[in-house]
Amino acid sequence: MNVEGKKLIWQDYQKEIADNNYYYVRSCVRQTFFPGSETAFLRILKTELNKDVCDQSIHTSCTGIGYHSDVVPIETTMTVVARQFALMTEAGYKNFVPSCITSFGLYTEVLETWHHFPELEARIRENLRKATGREFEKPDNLAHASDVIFKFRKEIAAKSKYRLINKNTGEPIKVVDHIGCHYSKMFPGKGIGGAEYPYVLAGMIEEWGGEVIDYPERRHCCGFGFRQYLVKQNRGYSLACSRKKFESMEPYEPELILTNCPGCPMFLDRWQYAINEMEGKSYGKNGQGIPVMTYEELAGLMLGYDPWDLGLQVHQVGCESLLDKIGIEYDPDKKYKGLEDKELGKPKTPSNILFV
């Protein structure tokens, strides 16, 4: 085997990720799906890693869902994106970090399009000027938030209280990584590892002690696909996509599904509940589902953050089985309590799937 040759080829699938001074752009949906993830990202970057991160409330949706659903015209979307870049410029930053995978794909698409069609960029600049009076500089560096956590995975490991190790057996926790389609499939060269072997989540899993599980449908879509779900009549197709993945990974007995897209964890989490209610089928051991987490939630757990501060109580599939395996401390009585111990209400227990 020509190891050196393989290393040279692998270099083509790496990317430059800025090491500080980030302009962070939140997702329009994931704050509803998994509300603790973005807060955890900011806490990790600012508190644990002492990085400069700008988090403003004045940016808007990138319109990605509307654009990919053929609702928002491309030039309107580009003008909205231009405004986001203008906000970054006004704040004095040059490194742009979107929370959302669809946003990351969209910003990449816009920048690539402007590169090949500078006359279009000039028209969008004029549109923005007329609409808002703003000007913008394009980012020096565009990286998804999972790229940033990947970059600092070793530093996070050095500060971690826990490892992805079963405390009773000493064996690594078996983890399935699920990469959002808009991270690497649209522009393979913009993601770590390309489209077929994206390493952004696998690198975190390995560095934090876990075992990455490969299986036939590893790169299959989670089922969101916008029009697969946004159009009510198509939701059976969305469910079938997720079911295909679950059936494919089940023989390998994964203990965790790790994701880096806002929609993917929601669908891989919620559809397990739906399939269980429809068919009485659960894909985890002992009648339990397979916990699904975002990379920020997992990083926070490794660092010793309280699971309920991370928002794990809003997941449809319970996470306690995984927390217990790793030995992560938590108070079960606080699972459904908010600030000042306010009762949030406990969800109805599913018919079949075990839920604590």
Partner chain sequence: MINFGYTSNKDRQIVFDENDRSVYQILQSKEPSVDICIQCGTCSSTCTTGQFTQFSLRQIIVNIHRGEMDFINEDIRKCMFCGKCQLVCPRSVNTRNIIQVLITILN
Contents of the next structure:
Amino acid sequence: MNVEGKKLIWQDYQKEIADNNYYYVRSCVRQTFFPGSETAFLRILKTELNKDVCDQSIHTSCTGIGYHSDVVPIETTMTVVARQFALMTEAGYKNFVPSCITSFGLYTEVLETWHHFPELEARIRENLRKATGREFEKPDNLAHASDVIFKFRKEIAAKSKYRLINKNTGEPIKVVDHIGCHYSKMFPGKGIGGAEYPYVLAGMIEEWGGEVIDYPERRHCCGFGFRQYLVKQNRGYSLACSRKKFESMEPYEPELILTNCPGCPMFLDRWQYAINEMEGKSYGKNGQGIPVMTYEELAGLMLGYDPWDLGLQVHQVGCESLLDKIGIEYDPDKKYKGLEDKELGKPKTPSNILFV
Amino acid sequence: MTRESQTIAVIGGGPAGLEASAKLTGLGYNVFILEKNTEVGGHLLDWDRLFPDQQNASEVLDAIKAGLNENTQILTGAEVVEISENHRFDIKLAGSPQKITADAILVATGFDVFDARKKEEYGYGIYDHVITSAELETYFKNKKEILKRNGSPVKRIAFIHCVGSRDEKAGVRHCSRVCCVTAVKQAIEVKELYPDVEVYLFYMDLRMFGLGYEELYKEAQEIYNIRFIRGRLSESFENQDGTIMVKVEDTLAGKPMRINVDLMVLMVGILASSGTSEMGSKMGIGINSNGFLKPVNSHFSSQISNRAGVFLAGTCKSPKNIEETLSDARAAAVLIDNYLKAKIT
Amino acid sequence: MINFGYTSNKDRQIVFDENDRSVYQILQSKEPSVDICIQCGTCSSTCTTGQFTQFSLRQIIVNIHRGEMDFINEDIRKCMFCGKCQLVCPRSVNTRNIIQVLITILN
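Show the form predicted together with its partner chain, please, the one above being the form predicted alone.
Every chain and every other molecule in the complex is listed next, the one we just looked at coming first.
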């Protein structure tokens, strides 16, 4: 593998990312899937990097899940998107930062569509005006939240308490990155590093001391894909997609899977459990699973945030093996305790796999 | 005025430019060959043997050059900067005070091969064992052994057809025509050198248009046991052991397929060269949607450009084999002669 | 083990390196003309059996080469040996003998 060749491609896919004053739009599902991630993003930006981020409760879902499941028509979706932009405009912001990859893909798609069909944009403006009385300006800058963390990866590294290094061996932690399909597969030019060799997460891993592992099925979808998952009868297809990836990455012995999408960490995490329960197979070392994290969780860990504040206790595959390797301090007794030490209750233990 | 008092500037010293110059000087004209590289011969210089009969490219080049006489002046390292017209053409060359004055111009600026890096998913320039057909030709020419990066022998090779041909995503709609038979030729050459290597050709259609090409294809199957799989490469990966995982749809079996190979050869397509595009726009010559220069009529005036006194020959107009290129160059020489004779009388 | 009410889908990919491709090698040694088939489909187009069943000599040849042996044994027994395929083949592949040899191998 010639890394210089990749760097040449990365040079072609640079993108502009605003350096301050972000209007942050949250994901519908991430706060349930990975409850500490969005909070960590805001904490990193506001307290570590002193950035101005607007986080409002009045915005809605982008309708991406409904749109990609064929239950929300495109004009409705566009009008909802227009309302999000209107909220940004009213709040006095111009840099739009979605937390979700599908939202990012959808906002990009809507802006591109309006660019090519201005008459459609005019009609959507009219829809929004009639429905809500709002007007909007299109964002000056649209970047996914992982783009923003990528932009400040060096600053985060400088403030970090830990590095992605095995404290016992001194070796870098081996990490595979998994990029959400809607990040750059639809519009390669809108993603850092393009669609074939995306650099957004690889750049973080490198900067924070880890080793990026390239494996044959790196580009393959995690299997979320809306229709596959939402219909129970299709779920075997979803699982098969994740399995293809696990089987392909297994020989490289990755120690962490890093993701930037709501669905991917969910499925790459939970399907390891499901495969194990169905067949007894696990893909990590010593019968363990491979920990899966969001980039916010990883950034938070590097900065020394408490793993339980980051929500790592709700992962199916336990992250303790990785925390121990890096030497991250944590209190095992607090794993299932909430605010003010409130007991959250303990989940059932998986029957076969060592998910700790 | 006589032929001897008239001058033709031939831009590009590849097979077309050289052959047309040979015919024009043979008729008595003076010819300047303006070649921007350090040597004339074009792509023939890099090629080892030619399809379908495995004739040495150097023999063909020598035969063409043998036709040139003392009325030919070859200027190498000659880059055309500006062309102005005042009854005759005045041609300014980069970094040279010398100005060439000509009564007619022949554009023979040829082709470039497709930059395989543009097909990012094929991993050219990134994976260790992916080369282009043009590079493989230099292996043959320089008698370089075909080995894996670690020096071990190559056991299985995949030739990938249509890389930068018939591919709208790569911005190339046209068929480059000669790559199909080149793949068959190169596959046979590989088998001649390494009879135990398994060779697979991944194609969309096999376009064996020339005399002897179909026979070569059959020979590849019958004598060399070369296998043809009808499927277009969708993406490739480098495996842990450095082999390349090739993913196609095996259209005939009707299923997706994957196969690991030690070496992947990309059959890069033929595009109008950067010099061709430059000359086209500098001289106001019509350019086709595929980037090649456009003659006034592709059936009966295919060597004549829309600009009086400017003629076209060879692969600046479309992908061609050597035979077609040379015939085209001779036709251009005849039409230039007709044009200048009319001016004389 | 838990039954979640769904299973993992079977992979459709032809895993070339893992498939058993030995039948093709035997066929090739006994009827070498199988190698010059260009998969044009004229045989399966003219084939009477093919008009009424899934039988396709073209697909049989390609599947055996890839080591995809599902249904092959069943399919080859549908041939009626009329020989129309041999008449139309542009490469003069000995089509009937291919089926004959396959039946012998797979018996």
